[in-house]
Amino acid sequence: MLSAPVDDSLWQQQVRALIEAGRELHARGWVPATSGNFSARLTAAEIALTVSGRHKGKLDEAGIMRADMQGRAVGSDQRPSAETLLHTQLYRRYPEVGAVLHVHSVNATLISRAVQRGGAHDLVLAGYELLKAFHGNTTHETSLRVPVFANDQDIPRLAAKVDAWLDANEPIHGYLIAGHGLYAWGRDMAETLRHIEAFDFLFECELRERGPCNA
């Protein structure tokens, strides 16, 4: 089945957004080497996605491709990230989601390992003023649950576990993969970047509060 054409101005807008996000996140040290993957919604049927193996701090238009909601390349023979299904499942589930970012920050990696090592399956962030950075939160008197999934090279299997968790729980803004990193999303790139920044700050707070013996 042929894919509907994507408006060129929208394509260019989302390409710029992904390139700028890559530079910002790399400058913060959150996507070292060629780690991480980013996407932005184009239509109800397609996303713009970083090409597998590209350095996110040096992205250009050639490092961005189109993919359908099944994670298949559209209009090119470039290879999408192996983790594309973890992006597309969010766009299919949440029509309001406009961008998904996956980073490998030190704080996300360490807190995910700490939670897993402690025998828990999620991290609960509560009482922080910065919880108001997340869409829909208007007070610090709330909590935010961040599930932690075991790392798995079998992405369809991991995606199925994420889907099962999302089916059974309230909507969230992101999740962790143990020893791997953070997936976060929002209505557009600006909101998603804000969520990523807030998550990382809160993860660092949790790590410091736990102390070196427990982090």
Given for the second form:
Protein chains: 4
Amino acid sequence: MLSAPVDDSLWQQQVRALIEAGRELHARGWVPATSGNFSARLTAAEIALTVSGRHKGKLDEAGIMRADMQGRAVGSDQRPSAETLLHTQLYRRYPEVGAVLHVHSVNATLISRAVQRGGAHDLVLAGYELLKAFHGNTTHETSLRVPVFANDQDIPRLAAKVDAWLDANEPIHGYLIAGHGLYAWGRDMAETLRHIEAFDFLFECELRERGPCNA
Amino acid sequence: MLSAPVDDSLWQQQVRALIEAGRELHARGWVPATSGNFSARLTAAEIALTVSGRHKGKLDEAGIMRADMQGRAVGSDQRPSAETLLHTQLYRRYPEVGAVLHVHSVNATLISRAVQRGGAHDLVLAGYELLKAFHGNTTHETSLRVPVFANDQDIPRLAAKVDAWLDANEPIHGYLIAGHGLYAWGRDMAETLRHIEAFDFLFECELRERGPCNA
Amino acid sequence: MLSAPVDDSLWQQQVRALIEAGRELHARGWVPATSGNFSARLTAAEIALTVSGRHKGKLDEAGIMRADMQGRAVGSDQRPSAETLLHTQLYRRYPEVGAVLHVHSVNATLISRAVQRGGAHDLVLAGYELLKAFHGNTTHETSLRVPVFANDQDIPRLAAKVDAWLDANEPIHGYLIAGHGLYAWGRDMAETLRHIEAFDFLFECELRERGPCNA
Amino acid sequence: MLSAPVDDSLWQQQVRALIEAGRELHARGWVPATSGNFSARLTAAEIALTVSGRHKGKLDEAGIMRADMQGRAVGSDQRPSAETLLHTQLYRRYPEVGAVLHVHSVNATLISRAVQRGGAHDLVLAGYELLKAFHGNTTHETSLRVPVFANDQDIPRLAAKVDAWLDANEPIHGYLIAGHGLYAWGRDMAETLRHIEAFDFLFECELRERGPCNA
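What about the form predicted in complex with another copy of the chain, after the form predicted alone?
Then the entire complex follows, led off by the chain already shown.
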């Protein structure tokens, strides 16, 4: 597929948004040890994406690359992260999605392991006012289901499981991979960061209420 | 009601106080995901108030609006948050109140859920030197009662419950809404921030002493 | 008593040290809600001392006053904190002490309450390499005794209990007041800050090892 | 042994790397109360090393010294920390190692005490995606063994135990000393910092999953 031309000012804007998101998320301790990866939509056919292995709190333009919706590099010979497919499947599925952030917070790691240990396949969050932080929610009198997938180094296989879940269920704003972290998305970077902040807050509440004994 | 004229330098001063309070409270993690709302008194008839849905750590003047004591916008067509009534009822009741801050910290969320789960309607804080941080307290040999109201998306109904409680009890400096957060107030922004800091400190102490099992 | 003349550059140096200490300690959350008070020695007869009720993270020169060794204001009509006696008794007892810091961290508050609840009068810290952070300790194969005094709004009575304890025991670098906080001292501000950091680290270790059930 | 000439720009580069590492690690609370020590390789025969007892968040060039591979000062009469041997044994053993960082985080302290209390001699970390942050790991389907040595003020004796362990086992990226802290290393400062961040994240996960009762 020929890549659609990308406006340079749009590229610069998304690069700045990714660098600033990295600074904020690293300061929170949510992308330790070069973990995590971030993307922002450029066009219907392309995204801007962090290059694998970079310090997420100290990104620069050289740490951002272009990729197409099949997860192949565009305009460079940099190798996209194997996890790129987990980003592009969301942009392909949801035309309104403008940003995808993947973080490895301690809270996301622990709650996903706790759910898995308990034999469940999702986490249900209920009764929190902060549920209203997710796009489309207007009341705390609701519950939010967060699927937890088993971790898998075979990313196409993992992406297929995510696709199957998304096909069969109501739209969501994020999911967990057990012992690994959180994928979250939104219409733009600000909304995606808001979703990430809300997820981590709720994961911390759940972990602290359960305690280690019941976690 | 005709709105009383508001001195521009007073407006600017309160705008700066609200922006700075937002920066401090967001840095503490107490207003995640655009949650919370803040206000400061302008006159007997008007307050300056954060516009709903803004990032509280990155407020600017456009994120602050004027509202009257019935919670209606003044001098703009911005829609005040539904929760504005929870601010204005305090300014109407207490002429000396100069600022009201509503935050969503993890500690406020968890302690309010713990109290509610335990079947109680208030939290009693006792034996802490930091009780002296609340205006009017001069000793740790006292106890502070913090009412916990059930969360409710019907704000006029919630405001009526708060009014009824305040009518029937001694003056307080803040209350909790279960699973939602803390409302606190004071004579000016500095005192209100001091109360917020003291409340959160005491909520953290209570939660860590109780532990998850007894929380 | 006539106050000894204080060199202005020494005053400026101690003011800067107190302001900077306040910034660091507030950033750690150890002096919430204007709690805590700090002092630094000026001469054999005078100290520089924080004025009561100031925000400890935003001190300026107007927030620092001079006091004599009986805790009376020198060269101003500002009222020293009632707790000034707890500072001056240390400067009088130990000619080598150059700074005294009193903080209200959550860890100091909780460990002091836990010791008191357990019916003990001191906390014994053992087996930590960080014990070597205290002046005079050269090995982890030692134990550090931290007395815990009951809180008391009658400061002369509390100071007398502290004096009696110090008369009867080996020299220490700090003590706890239950539900209140930590007093720590050292030969200069840097050493005192080092002692504060070490104490809080060790209190956190103790609290996390005990857990709420055994705390 | 004659010291090999050290290029001044290399010295400056390593000094800057050590200062910046100190700032980051102190901001995380991992080198409290002047604890910890850091080094970076200069040549096959020399390292740059922090002078003992300095505030690790406020290092300057005067706080960095040169030492040879036997841990003796080079070009100055500053006394290297007794623990220097724990650095130089790693540079001697692994020619590819470019930096060694020793930190005293609460998490490292507590997990090492918990392992020792449980009668074990190592910590086994398994099932975490973040295991991939360690050089050479490409999957979470692995486990990482972190030896825990008893603390010892006799550093040559402790260094001999470390050497014996390293002789007998597969290469590792770090080890714990009980009640003391973590030693970690890598090919350069960025990799070593990445390892430190990953270790602390995993220690926190382990501690929070175990809880105080089982820790």
